[in-house]
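First, one chain by itself: the form predicted together with its partner chain, in C-alpha cells.
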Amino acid sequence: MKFLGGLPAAVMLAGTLLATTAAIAAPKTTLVVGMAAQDVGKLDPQMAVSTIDRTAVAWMFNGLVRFAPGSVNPATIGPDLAEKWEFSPDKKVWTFHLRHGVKWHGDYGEMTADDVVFSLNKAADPKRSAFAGDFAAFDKVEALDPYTVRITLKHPVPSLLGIVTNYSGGYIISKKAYEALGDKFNSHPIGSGPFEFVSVTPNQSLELKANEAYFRGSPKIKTISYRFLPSNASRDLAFQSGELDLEFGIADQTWVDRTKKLPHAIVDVFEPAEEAILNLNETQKPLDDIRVRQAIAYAVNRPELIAWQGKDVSREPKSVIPGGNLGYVDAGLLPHDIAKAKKLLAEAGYPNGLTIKVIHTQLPGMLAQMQVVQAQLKKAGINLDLQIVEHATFHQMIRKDLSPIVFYSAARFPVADVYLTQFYDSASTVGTPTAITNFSHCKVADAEIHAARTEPDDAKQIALWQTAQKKIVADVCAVPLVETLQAWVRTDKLDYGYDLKGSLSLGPLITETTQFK
C-alpha cells in the first residue's frame, strides 16, 4: 500500500524532471532588446528618423530590394519584394517584377503593385515622408499589372536601387492599412517583414511577434520586446543581470573594454561609420579667409582624437565623406602641424590668436568630442568659445546660420552623391529654400557633384566624385575629425544567422534566421 501510494508521486517527480529538462533543452524564443530611448517616435518607416525608430522598423518592413543582411555594401543589394528588375539603356526607366504571395501583417491581404506605387509616391511627398528629398528625380511610378511596377526618372540617378532598398523612404507599406489607419499608422505600422507589430506601451516597450506567414519562412524568434531604457548605467546593469539579450552600446573604448570582459557577452562593432566634421562657414568673418580655415585644419589632431575615443570604435577619416562610401577617395587632408597653423593665423592678421563663438549641443557624446577639439585648437591660439545649448535648440540654431563652425556627425546612404549633395552642394545651403545640411556654404564642387549625378559611365562618375572631394578639401569647407562605428552587445547565445558587418538601420537586423543557441 505504501509502495503503491508512493508510485504516483514518483511518476509525478519523473514527469516534472522530464518537463524541466525539456524546458532547458528548448531554446529561448523571446528576444529582449535594450535601447537607449525614452520612447519610440514614428513607426511609419517613411517618417522614422531616429536610430530608435529605424532599428525597429527594419524588423517589420521590406524594400523592393535589400542589402544582404549584415552588410551595407551596395554591391550586395539583391531581391526583396521584387524578384527581378531591368532598366532601359539610359537608366531612366526601371521595371520591377514583384514576388507573388507576399502577405501583409494582420488582415491586409497580399502585397501588390498598387502598394508599391502608393508607398513610393508617399515617400516622395514631403507632407507624408521625411525622406522626400531622396525621390526628387522620380517622374512617375506606375503599376503595369498587379506584379509589375515601372519607375520613370526625370534623369538618371547614381543609385536607383539605393533609393528603393530596405532603408528610409524605400520601405514598402500596405496601402490598405495606411488608408484605413490614417495617422494611427505611425503607432500601428503594417509591413511584410519577419516581425509584426503587437503593441507599444508608452515609455516602456514596443512588442513584436513573429510573422508566421513571412515569405522567407517562419522566424525562429517568436517575440521581441524592445525596451526603452535611457540610462546607460542601468541598461548595462540590466544586460549584466541577464534581463536583456541585446543592448545598444556606447561607441567608446572604455565601454567596449569593460563590456567585453563580461561573461557570455559579445560586443559587435559595425558599419556605417558616422563621420564627425567641423563645417566652416566660408561667408562669415574670420572664416572667409582661407588661411584661418587652413589653420584650423592644421591644428586638428586626428590620431589624438582616435586614441581618446578608442581604436575599436573609431577610424581616421581621409576625406570629407565617410570611408567605405562608393566613390570615396583619400582626398589629402592637411596633416597636424601646430607651427604651420600659427604661421597661417599670423599671416591672416591674428598673430595673437583669435576667438570664435561656436554653438554646440549638450548631448554628452558630441560635447565630449567637441571639447577635445577645443583643447587641440587652443594649442594653435584658436579659442572656441562654446555656447552650449540643448540638442533640439542646437539643431534649430545651426539651421539659421548662427554658428560659424558647426560640428556635425552623420552617416548616410553609402554612395558619395548623398553626402556630397547634402553637405557640400550649394543648393543644400542652410537658409535657402532647398536647404539640407550645407552649413559651410561650400560651392566649389557643384559642377562635379551635379555632373556625377547623371553621368552614365561608372568610372567617370567615380572620378567626378573624387575630384569633388579633393576640391572641397582644398577649399577647407570642412575639417574631418573622426569616424565612429556602431557598438552593440549581445549574449553569446544569440546567433543573428548572418555575419554582422554593418546595418543601415544602425541596429542589428533581426531576421527569420536569428535564434538562440
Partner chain sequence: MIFYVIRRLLAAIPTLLAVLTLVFVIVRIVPGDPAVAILGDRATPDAVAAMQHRLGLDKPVWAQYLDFMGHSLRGDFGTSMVTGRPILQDVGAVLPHTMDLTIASMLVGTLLGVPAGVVAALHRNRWIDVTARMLSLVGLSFPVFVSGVFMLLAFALHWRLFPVIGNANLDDPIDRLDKLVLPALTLGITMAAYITRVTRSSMLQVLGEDYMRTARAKGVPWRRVVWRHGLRNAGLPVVTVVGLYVGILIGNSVLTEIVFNRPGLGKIIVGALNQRDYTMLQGLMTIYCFLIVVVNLVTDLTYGLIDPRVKQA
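All figures in this text were calculated on a predicted structure; none of them were measured in a lab. Numbering follows the first chain given and starts at 1. Between two forms, the rigid core is the largest collection of C-alphas that superpose within 1.5 Å. First, how it differs from the form predicted alone.
The chain behaves as two rigid parts between the two forms, and the smaller of them turns through 22 degrees against the larger.
Switching from the form predicted together with its partner chain: structure of the form predicted alone?
Lone chain follows.
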C-alpha cells in the first residue's frame, strides 16, 4: 500500500469521505430574508414604526411579557423578561418580578430593574418614543430592588399587559447602552433577544447573529441576513433561485396563488389584518368641509378593493378600527355611490371636481393600493396628485402634518382603546407634544375614548368604544379601505418552531427554536 505523508492512502480517503459526509449533513444555520424596503429606518424599538423596522426589532428585543410565538391572542400573553407579576385589587399597582441572569448583547452586562424603569420612562417620553401616548396613564415606575419593578397607574387601563408586551413601546432596552451610544442607538441597537445586531450596509442589508447567551437557549439559526429588496420581481426571483429562505410577500391573490405552486414553497397568511385608512385632515381646505369628506367616502369602492387584492389576503372593514379588536362594531360606513359623491362636491363648490396633493410612500404594496384608490376617486372628480417618497421619508413627513390625506395601514394591540387612542384622540394629533398618529385632527369622540379607559364595567366600556366608532364614522375623520392580512413565503426547509397564526411585529418571529430541517 502506498503511503501519503506517513498515512496510508485508504485512511486519508476515509477521512476525506467522513469530512465530506459531515459537511453534507451539517444543518444550514444562515437565514436570508428578503424585505420590501429600500433601507432600514429606526432600530430603536420604541421609535420603530414601519413594518420594515418592526419585523427586525422583534428578533432583537424582549418585553416584560410576550405573546406566545405565532399568536396575537391576548389570552396567550405570558412571561418574558418578567417571570411573574401581581396587581392590586383596583389594578392601579402592578409588580413585576424579573428573571435573574438575563444578559444584554455585547458587553453591557445584566438586565436589571433599572433598565426596565429607564425603558418605560423613555417609552413615555414623546421626544424619545413614537408610542408615548400609550403610557399616558403611568404615574411612576420604580425599582424596588434589582429584580423587582413596580408600576403605579393614575387610573386603571383596559390592558396594562398589552402596553408592556413585546411590541411597540413595551420593548426593554439597555440603559447603559442607550446612554453610551446616544443617537447611534437608532442604528446600533442593544437588546436581550435571541439575535443581536452586527451591521447595516445602507440600501443592502441588516446583519444579525445569534445571541449565544440568550436566556431561553442558544438559537439554532446562527446568522440572519435581512436584505433590502424593494422590487417585488427581484424578491420573487431571489426566492425562486434559492437565494432567499424567507420573503416578505404581496397581499395579492395572484401572488399567493402563483407562489403556492412553486416547489418547496410555503405561503403563510396570518393575523393581524392591517386596516388601510385614508385619514382626512379636517383642519385643512377643502377637507374642512364635511361634504368633501363624505364625497371621498362615497367614491371609495371597498368591494372592488377586495376583489383586486383577493379573498385569501383581505376583508372588508366595517369600522374605523380593525375587525377582531375587543369593542369592534359595524359603525355604518357610507356605501359606494359615485352620483352622491359628485352631488356633494357640487354642493361644496366643486362642480368640476378638485385636486389634492398627497404625500405617499413608494413601498410597493401600499403604493399599489393607493393607486387603485386614486383611480376610484377620479371617477367622482377627486384627483389625488401623489407625491411619491421613500418609505422612511414618508413617515417623517406625515408626522410633520405635511399631507392633507394620509394613507396609513396599521394593526395594533387588539383592544379598541389602543387604535382609538392612537388615531382618533385629539391628544394624539400630529404636530402636538403628545402626538402619535392622529393625522385627521379628529376630536369628535374624545369624551367616549377617555371615559372608556377608566370604565370598570366591561359592558359599558365596550358600549363607549362602539359609540366612539360611530361618531368618528359620522364625522368622516377617516375612510376605511380594506383590511389586509400578512403574507410571507418560506422554503419548506425552514421550521419556525411554532404554528404561525399571527404576529404583531407583522413578520414571522425568528426565535431560538427556528431552524432548517
